[in-house]
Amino acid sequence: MSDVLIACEGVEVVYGTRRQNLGLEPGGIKVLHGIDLEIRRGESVGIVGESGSGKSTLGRAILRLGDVAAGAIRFAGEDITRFSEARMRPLRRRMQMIFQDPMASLNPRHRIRRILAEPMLFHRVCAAGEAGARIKRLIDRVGLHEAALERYPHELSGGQRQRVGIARAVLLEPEFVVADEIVSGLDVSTQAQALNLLKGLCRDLGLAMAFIGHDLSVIRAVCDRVYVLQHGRVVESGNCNQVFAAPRADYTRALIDAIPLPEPDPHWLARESLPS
């Protein structure tokens, strides 16, 4: 059996049309040109870029959460690209997501304990006897407490909302997840909590991941390798450490000279206190 358990093949989305049942009408804006990806079980891939780069796009497309203009997504090796949402229901379970904005991706009307046992009972990956117990001990491996259970999304923090969103996101056991951009509305304290408990998890849990967002500092320090979207086309690709030792592409450099330091360089700093 392949390791590789996502591979994309010269995938293209395509903003502005509509589905007609022979496919897509022509026309509307080409958003992903050609995107190649593969990613490994037990991997975790960086995807990054700045706003509008694409990267949030793919991670849906991957998912199968939008159309794929050109181009094939396989899964398992499984090619998934024009499955019905009939054929994908079987594998949403295999392959989760994990929303940028837990406000938004949690049901205003339900307590906690029903937002997480709902997907379980659907799925049916356990009798609905067992779902409290299996629920208690996610929910305390993610850092709340029980109490949070009986509690709307608005009583809590946003970092307990985005517990709630991993927790919901790992509970169906997937082989796949997709973290969207899930720490850049939090503190950094926050963050740091955040990006901790998934990287255990998905160690633990032997998760393969792709992680989007745009910050490479963040990057750098979940993935095990990454790839740099531009204007919807990968720019560069390679081992994090690599990527950021030597990085080949001047949009890269660029992304890595944006991460803030904690120690200015002192020339820098001189050079800046000059008068004018």
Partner chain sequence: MAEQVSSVAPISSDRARKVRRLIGRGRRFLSLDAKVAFGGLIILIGLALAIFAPLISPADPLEQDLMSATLPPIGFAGADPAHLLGTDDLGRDVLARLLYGGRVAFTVAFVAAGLAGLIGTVLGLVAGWYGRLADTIVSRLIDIWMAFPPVLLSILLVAVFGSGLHSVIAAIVIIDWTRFARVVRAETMAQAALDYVTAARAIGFPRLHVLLNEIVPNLWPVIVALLSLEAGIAVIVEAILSFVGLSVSSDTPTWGGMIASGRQILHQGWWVLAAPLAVLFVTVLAFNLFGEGMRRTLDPVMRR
Second form
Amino acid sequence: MSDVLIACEGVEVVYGTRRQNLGLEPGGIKVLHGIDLEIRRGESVGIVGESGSGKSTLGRAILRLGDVAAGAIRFAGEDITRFSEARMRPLRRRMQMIFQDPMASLNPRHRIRRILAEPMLFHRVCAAGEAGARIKRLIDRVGLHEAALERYPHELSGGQRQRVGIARAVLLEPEFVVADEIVSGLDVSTQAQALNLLKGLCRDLGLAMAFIGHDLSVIRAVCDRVYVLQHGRVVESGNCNQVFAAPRADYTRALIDAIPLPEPDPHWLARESLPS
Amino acid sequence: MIVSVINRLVVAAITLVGVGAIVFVLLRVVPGDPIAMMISPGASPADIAALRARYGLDADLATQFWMWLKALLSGDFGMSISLRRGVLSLLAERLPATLELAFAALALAVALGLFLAVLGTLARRTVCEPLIDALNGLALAVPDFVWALALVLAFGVFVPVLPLSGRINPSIDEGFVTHFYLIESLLRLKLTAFADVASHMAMPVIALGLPLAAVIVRLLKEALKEAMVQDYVLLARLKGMSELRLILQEALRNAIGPTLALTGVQFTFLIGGTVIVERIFSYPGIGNMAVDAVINRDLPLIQGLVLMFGLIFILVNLAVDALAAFFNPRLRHG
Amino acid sequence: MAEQVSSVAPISSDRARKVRRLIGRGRRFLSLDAKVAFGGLIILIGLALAIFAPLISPADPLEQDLMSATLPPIGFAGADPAHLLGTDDLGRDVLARLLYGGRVAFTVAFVAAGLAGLIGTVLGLVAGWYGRLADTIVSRLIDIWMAFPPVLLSILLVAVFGSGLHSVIAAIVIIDWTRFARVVRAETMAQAALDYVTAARAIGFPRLHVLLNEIVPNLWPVIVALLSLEAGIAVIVEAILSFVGLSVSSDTPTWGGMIASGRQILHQGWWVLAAPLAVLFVTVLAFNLFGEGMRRTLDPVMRR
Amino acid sequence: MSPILTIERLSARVQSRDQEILSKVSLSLERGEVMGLVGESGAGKSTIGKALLGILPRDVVITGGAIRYDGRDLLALPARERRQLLGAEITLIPQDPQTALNPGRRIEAQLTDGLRMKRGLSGTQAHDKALALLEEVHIREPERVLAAYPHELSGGMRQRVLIAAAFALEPRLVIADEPTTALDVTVQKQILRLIRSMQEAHGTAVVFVTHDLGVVAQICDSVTLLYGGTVIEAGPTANMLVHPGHPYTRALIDACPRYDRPDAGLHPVPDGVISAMRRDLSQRYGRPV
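Next, report the structure of the form predicted in complex with the partner chain; the form predicted on its own has already been given.
Every component of the complex follows; first up is the chain already shown.
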């Protein structure tokens, strides 16, 4: 078995193809123009881009949470591009997602215990009697108190909710997770905690991860490789060490140059980055 | 833009045909025999059959519907059985009365609604606000039917200052050329007649307008409140604008669009409400006529009336869409 | 944040947790907001009066007594203490008729609202969640329904079905399912766009499971509020139909029927109109308050 | 020359929660200086910004201290004089360009409000001035932009318009409230450059509210770091970010991820640093921090 877990070949996604208004209105905006991408087992890959780059769309397409117009997505060698919902179901356990807005991604009507237990029981990850113990272990691992299990999502803080989101994804013991902009709303110290946690979990569980973000500095902290997206196309990809040391694409260079480091640099502001 | 207009019109046409079909089928299964209600006791079976044939009631359902539709397209709405007159001319005679009523109520509701919404926004976080909200909640919860009867008690019995029924005092004969009495009397400066028509309309207009005004107040006030905490209002406040000017110049134009769409729907409810309110005040509009038509099993008239209501509904909705586009620069520019 | 975690008191055992949850539920139930309490109280009182009408009614609502016709209520000149709220033009006791009329009103309110709610909610859920053809059909139906003036349609339907309690209820259900369908459809679509639904799909839950277990619990506040509003509307529609003379048979007392006869003898006995009108007013208001309050009370986020 | 702005022992509390959210905050800003007001959420940085502009929520009351602008105490000033200053001499660059422009009014109307109301310019005068302003913030086709509605402009363009509006009346103090948080990084850099060049050209002092130490490092002359409504450390940027005096400052800098160091961004502020600082602050200000 090859160690490539996820492979995208020429993936295209078009929005608004659903025939609206009696089919009179021509719709369809292409947001992804043929993306090629590979993620190996246990590898953390960054997908970075500015707003409108299609990075979140790509993340959802990989998990088959959005329709793919053209191209192929392979999971562990199997072409899942046209899988029905029923055929996807057993695979769902193996590929999970952590969402950007933890408030919106947790059902406001369910207690945390139910949010965590239900997916495990549905996928029969373990015997019903064992679920409680597993949840307890993991909740401890992500740094939450057990009492949080009896709370509703709105009773937790933003950072705590994000940990619940991470725990939910990891409890299914997946091989792959998509983390979609999961630290963008957090303060730096909370962000560092979340990144630490995620990186540790990936290492301990041998998880492969697609880390979607807009901040190259954050990508640098957690990822081995990086794909840079612009207007729905991959403009550069490669090992982080190499990409950050010597970016080949102008756009990557511009993105890097635009990041202000917490270290006064009298020339930074004047340095022209993007020939716009 | 053009596509969406065409789309709207197609949907409107489907809706109208649907309305026609439903009412048509519904009426054919009515147990009451419309012919039985119009014949004199001594009519022979041959007479009855002749009458049936005359009103096309002897054919099967599909044929009847087809004939009706064909006639409709050529502008023939048929004959009223109970009133023995053309449906179209009856509608033309009664519709203006209802239109005057509905639009007067709309005008009242919009004026009152705008005023109270702005006042409520100005008075937010003062003791006045909960008071306005409570009164508004009351007006919102209680429907036109109840308001109409409450007004009957108040201004018909306890302080009898307003006429309880009809549209105009029969002793006033101005020889109206149109059926728009209110507008015509005003344009021709017949002020006595105008005052009389207006006083007859006062109670039904208030009963119909009050709930709609309450809807407008609630929606608009909510939208204004939301707009007033936006950063652009904050910046305008920093520029030194007065509170009233902030509301009128900055917030209102953004609040009015969403309010308008829902007000349009509510206006169609208001038009629906004319049926019972006209009944209560014996006001000679199409609503009152509709109740009589149903009680008399007057099929052609019912069909014509329902279709008329459907048409009004669709026109109101199209007008609202157009207005909403006008108030929203985003829609205006495609 | 670490501090927030530690401020959550640890719980020793499952039993303690259960007790705590029960206490929490009780407290939540008691901390009803004023609207729910006030509206609910009035509805309960009205319901009790209607149910126990045969026991507490001061008189037979159908018994005519032309000798004591149009007697004013207590406190007005010429009142008879036996008739607290006076009598109508046939000498029937107004209070007794109000109590018995309540039976029809509340029956219609609960049954019609429940059925309309059930049908409308199911259709709204199907249209909003499964979309495509189901949505097109339901949306078109709603469009057509909205183009009928509801009062006219209800009169028409009762004319078709023939008068009687069942016809009235059927007419209200046929007309007002759209209120539920419209709102539930829109609300379902709004919920479906939220990430907790995407999360459920990412877990692999079947569509029906996602609808029933994830989305529907979030619709309860809206549905309950609509049900309460609809109960108020049903009472009004029944009254309107009785007013026009199309509701239940004329020898059953109804508020609408009382209003109709009151309208006839406005100048001889205003109370025959005023009494049922006041009752109608209070009932509708109570259902509105209750519904509005429940929407807040049932919402876990707004309740904070 | 005296500072353009000094804040002296400013305290504020939220009435409904009966909680102090600013405790004896003092800072001072020279003419033409850019000061970064930094801190994590809840540190009180935007409360100070709002207090300067007199736009605190109703629930928040100032319980002590003074805000001296050009020698005058803003808090003691008669309301009319205060209104004269605010929006003319002290202006705001808001955070979110999406909501800071009225979607229903053309750019020209919004840009010239202040010119017409506070400077009494005529329509044509205001139009010419607005054109000049848009050119100054490097907007091409200024005529077209003046006639546009906000939704026709990109986020970066809108922020440029807002900067033009903030500098329209030649203010002496601009409060920039996280003005680049909602923007993409490449646009952020352009906007930062624009703010700095406008500020230098007009000699305007700027209070730059932000949570991003990187932005502070590149654009601010001095920094004031806040935590829990108190000042932790203040000083010239170059000095403070390179040689932080407080352990919290040090820890915060270390917590920032950086693309040039793969291990940065994985060091949360140690709990020990936070608890020691809290203990210290609680003692000093007599309230839980």
